[in-house]
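Just the one chain here, laid out as structure tokens, in the form predicted alone.
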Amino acid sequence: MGFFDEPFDLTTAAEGRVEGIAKVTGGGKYAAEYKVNGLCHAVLVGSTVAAGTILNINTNNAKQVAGVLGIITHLQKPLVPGMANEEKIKEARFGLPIFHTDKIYFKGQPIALVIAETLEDATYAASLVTAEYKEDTKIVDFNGALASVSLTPAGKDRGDIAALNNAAQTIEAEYNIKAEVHNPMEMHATIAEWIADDKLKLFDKNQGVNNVQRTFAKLFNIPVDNIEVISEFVGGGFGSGLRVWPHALACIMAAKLVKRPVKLMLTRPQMFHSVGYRPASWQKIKLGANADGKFVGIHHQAKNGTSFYENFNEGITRVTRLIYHFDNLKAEAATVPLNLSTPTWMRGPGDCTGDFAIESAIDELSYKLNIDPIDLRMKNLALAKHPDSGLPWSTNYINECIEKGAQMINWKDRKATHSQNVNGDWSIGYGMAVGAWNAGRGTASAGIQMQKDGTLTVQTAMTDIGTGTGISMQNIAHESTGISKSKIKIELGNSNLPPAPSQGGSNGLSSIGGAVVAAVAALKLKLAAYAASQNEAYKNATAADILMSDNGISFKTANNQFISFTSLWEKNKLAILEVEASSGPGTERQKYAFCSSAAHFCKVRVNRKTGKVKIERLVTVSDGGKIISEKAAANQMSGAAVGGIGMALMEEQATDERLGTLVGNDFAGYHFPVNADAPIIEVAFINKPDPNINPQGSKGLGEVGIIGTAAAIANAIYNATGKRLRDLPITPDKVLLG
């Protein structure tokens, strides 16, 4: 829920997203919930150690079970072409080599699946098969671990970093920010069926359906059309649906061994170490500037953990080059192998991570300098051009964000120095920080089915994960054609409608609306050239001549052109009118360069007894270019604010040392925010169209509401006790402790 730039009138207020209905009566169908003849089920089976090697595997007792079918493991498996050896498995690039090695590197890897007429059978046969290990030793300690890489140039030097030794105050720490789990509402879950020895038929959780499809069709080495995967309904992902993870390539490769269709689905434990996370990092910032505040330099290091079977960089400095101007920078990165699974993208990924450590080191100046915040940034800010790139922004309004923001929260209710604001036993502060995120934009495509009664079918292979893509594609639709949003349906989630790229990146929008105003040019002229046969004015029409309504066309300049959809299509003998477009990035990535962001400002309670932070308000303003549909776009920004809170406050993926075991994997030992934690979020948008991004205007939402809003926390904590908390998440014994 959030607020806007005006009083938001709900009377005019546009109808609800376009699959709401059916979410929210159990009509649309998550990826475990379709029903298919012969279905049966798979259940994981995790190891127990974080190291070493299977000497053996027992499934003696459990193939015993009544409804057991089979059990697949590294020695008794289906052939899977692009794993069928070693140089074949570097070549796949999958990652983990499911059942196709015996070597350990995390605890939980699965090494055996059951296969049963049944869940029950599934799961109680999984829970009989045992293993023997010989063990290695493990390393699972980030912190312990760091000191054992080294760090490497992460982009090219700009200016010399020896120039910081000069400025009138600098700020040299350390920032650690802990792992932390995607945890989406729905669980993921893969129900696969070979339809042919070379067709497969895919219900799975993913944020991308041809991303699956390619995959697949490469480790199957099959037609890329042969295989149909349907992801029509996400209970989110936050980029933990991004890639192909080993449960899916195991449930396919289930059903070739039963020749069945078989589901699996994973228990929430699994979840933890099954499909991603965001990495532990530890970050060391030296920022300098001159007495009048201007930024003298930076030098940013980072290392992030990863797994030792694969090597996942985050990108955290990827954010220092693009938000202020640094004549001096260098920046270093590397990544610490760990016996866990592979980390991968989380919402904001690299520069929510990098932009915590940046933000706070920027708010710890302001005061040694004893400059505002805002006034330190407003000096700094790179509003002319990429700094990296040297290319002018197409659109840049992140001062406006600043402004409308610090308005928003009244801050000049801030007091200058920290531990002023005092009621009873709380202290009260106020926070700011800023963030962006690369605007980008993919080639996808749109289909159009029409109707003789005017009603269109909107169409693509890109998936909605809650983030409002259908609602917004409809929009567009509606804004291009003048056909009222009732007769515009939207079909998505499915790899045989037009591809498009995976959700992600903050590039969904950007990348299919393009392809929906494509699509709906290529309608225009295929209307105008069947109405050339009754009126020879359509002839040589444009689409930009053309105008639609709910019952035919007419010309913009000479309305009394009217042709009715029923006269065409019973001159035509029209049963459907189909078109298909695709859109895309061109020249003008050349000329500009393209950023969203956005400002959270931040007001907190912090209990001087307790240690207790609670979150009075929190206000997020962004540029996002045309915001296309404000509810869905606000929802985006609330939502990824209260991820923002749970990485400032709570969420931490422990592991113990001793074990190698994940501490806390579940929903009751691993804290995130809930509805009691977080306030109403006040959002509110700049919504100046982009002219260069793509034709609808609009910049990615997704990412630049998390990026940033842990630093106003902290921020504001500071603010409020005087205490510098540089370690996430701050909990309550850390501001006790101080």
Contents of the next structure:
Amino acid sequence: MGFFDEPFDLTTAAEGRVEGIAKVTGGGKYAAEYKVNGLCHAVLVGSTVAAGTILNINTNNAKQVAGVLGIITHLQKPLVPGMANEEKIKEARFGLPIFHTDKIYFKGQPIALVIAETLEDATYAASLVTAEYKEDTKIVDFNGALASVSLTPAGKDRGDIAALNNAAQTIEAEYNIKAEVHNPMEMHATIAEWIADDKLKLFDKNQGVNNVQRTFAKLFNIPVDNIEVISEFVGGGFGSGLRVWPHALACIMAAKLVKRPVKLMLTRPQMFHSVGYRPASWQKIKLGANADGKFVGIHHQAKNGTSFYENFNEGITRVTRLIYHFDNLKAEAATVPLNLSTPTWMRGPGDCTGDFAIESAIDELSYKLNIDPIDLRMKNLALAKHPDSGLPWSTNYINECIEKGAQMINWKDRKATHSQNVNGDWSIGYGMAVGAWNAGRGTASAGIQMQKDGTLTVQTAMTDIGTGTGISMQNIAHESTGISKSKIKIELGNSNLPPAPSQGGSNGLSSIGGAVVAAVAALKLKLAAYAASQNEAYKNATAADILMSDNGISFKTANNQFISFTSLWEKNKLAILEVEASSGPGTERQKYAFCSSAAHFCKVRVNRKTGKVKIERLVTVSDGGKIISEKAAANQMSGAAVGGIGMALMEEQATDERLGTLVGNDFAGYHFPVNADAPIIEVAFINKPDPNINPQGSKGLGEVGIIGTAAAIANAIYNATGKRLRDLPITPDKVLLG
Amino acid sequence: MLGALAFIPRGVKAFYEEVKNFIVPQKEQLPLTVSINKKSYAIKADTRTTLLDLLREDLNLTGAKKGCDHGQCGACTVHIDGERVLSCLTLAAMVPGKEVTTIEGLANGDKLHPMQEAFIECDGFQCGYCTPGQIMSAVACVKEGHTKSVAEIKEFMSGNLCRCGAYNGIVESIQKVAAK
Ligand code: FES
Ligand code: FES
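Since the structure above is the form predicted alone, I would like to see how the form predicted in complex with its partner chain looks, so please show that one next.
Let's see the whole complex now, leading with the same chain.
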């Protein structure tokens, strides 16, 4: 790969993100903020029961409200061809067949949509819609329903876990984690406009415009290219935008019905049951080691909640196969259907949950073995190859993450027994845990438009959900062209631009980076081809031979044969030079395994009288390969750590079995960390490029930032108090009673 | 009157549902003159319209964000007569005679407010959705003098949620401006 021959040495940018000014001035437009002529508003009405059948819906009062333009119910709706019958609904795999069923699967399930001139009219009219139901028995309590499903194998066994019977020390314990809700600050919203009978324009909040395009092309039986999806600014996602959800379809149906553009923004309470969540989970771990600390084996069992209309398997035991050597391993899993909406991937999906159990159990084992938790891990890390596939890691610096983190937090200050850690009403403790994530890469495309003055516009359909895709693309384009950053514009989040995979699973930068590099190579070749008309030497030039600068191109060699862009443009009568290229994974995936990893260290204070846990320090060191944009990467990692604090100490979607309802579906009832809940997060990177994953050598960071954080905190609480708390979130009551 | 009460169905909720069947109130519109970012707007506003919806839906000033519509997140923070206020908990009808400043009115023409510059420099955001609210609060936080320590900044900025968790950069931005 030619690109790697060049020095890839990014200096930390003093300037901010490409979209910085738009974000600090309020100029950036998020999905619900576009000015569209003739726009009207839609508001969803939710079911008031959790299970049953709709008998009738009364919309008479709602219709009387001035300004109401139309009401959609399952009885009265514009046709969605892809949901015309049971069979098609199954085929579509869309999830909830909104307005195409009289069945109620969860409380809040949309049963009607009111469309009106103003948001106030629509909101008021929606409050007047009533329905009668035939109620069925409902079940929303995950722990109550656990026993009703049995486990099945999750992947191949390794060896025989009967070996655990001979282990010197074993830990056998259960772990419960409450459901968590993504709750990006921007509520999901869609503006839908039918430009023609078969042409649709959407401003939509999502993490992948091409995915949205494909989904609705299928449902409405129209060509993919007839749908334009714009998601230039996305107010957070964390996984909630990786699927296309029913409210977006509802909005499109509404636009069809009233023949006008329609806006639908979910309310915050609706966000809790409309766009997925991390399901509640139960796990059981049996882990054993020899007296010297070498792991003998692990038995990992896991169950997670799902809905009655779809099966969502979290993949909780996947991470068990990733980080350590276990000669003997058995993993089993099951899903537990509930009268709730379908869960979905949320930051560090599956792994973050599974990792909490494993890393808690290893910590517990370290005390039993009387071995430092760091040493115990170091003895057992699978540093050479992926334990399952047997492929060598392309790179894996998880051990270096641990070493660096230990240094940063002064691990040597940690005292192994909690009685040594008392300080007045407070106890102080240290904990650590690691996390890893299979590092992926998808095929993505990027385009470049170049002007005579050397200005570049680099384009992709990929969205930037806040991860820094834009600034990273700019950095890569700058690094591979030599053109100043101020002359490189970035355009993204629009389905008219070159296609790219969704922004998720830590694959965004890994995928798009290669595409930008490929597009730059294509641009260099195109420039060389034009230059050849002025200078024969350029005839057989390869992209790797060519150097670009702000003003022109030349050869890398001493006799550089510089040609200015101005002369190139004038001689060849060029207007704009355009290239597009795609790039994706190749045979390296058969030769190597890829992972990102992280080590998290935490120092806590726990108040013995109130049970309050205060995170005093949180250190997170990660191996994400080459860091392309240091500030954005550090921001990702500290943000993920804040998410980890939420998971560990406060996030909990409670349910009420009697009413079949979610409890606390707003920010008063569902807490995630505010500024004062988090310390200044200390972030560091190993920052060594992975030479095989993609041209720029970056492995992706979004997930590993949160995988292991909760365990590090729980382990620190144990170190402080001697209380092993295995149920998340660890609220003060659990600390006091534990 | 007493006779009518005899017909009240069981429970207040049921009664309310009954009433809704007889009276569907019509909306009222009020003529208002409001001053936003030193510009005066003569408008007719629905009496139910919040300042936030007035800004976002009617005036195309979408810098103030809707993150909850319940006064729980701070994304909609604006200044009214120089103090931070949640525009989702403020009715449009409450602001005539007062000066409203939104994020769009913070910069001086092309020249960004120092807090806006600091947020860019310190990367005080990721997705940017909470950012206008954070910046409006941050400007007020500095003015209020609640910047003596990291802990104090964190405390007085805790009404502005950031799900991306960009709190490191937010605190750093405020420290930077407060030090000036
Ligand atoms: S939108 Fe006003 S506080 Fe959340
Ligand atoms: S930057 Fe995304 S919510 Fe704060």
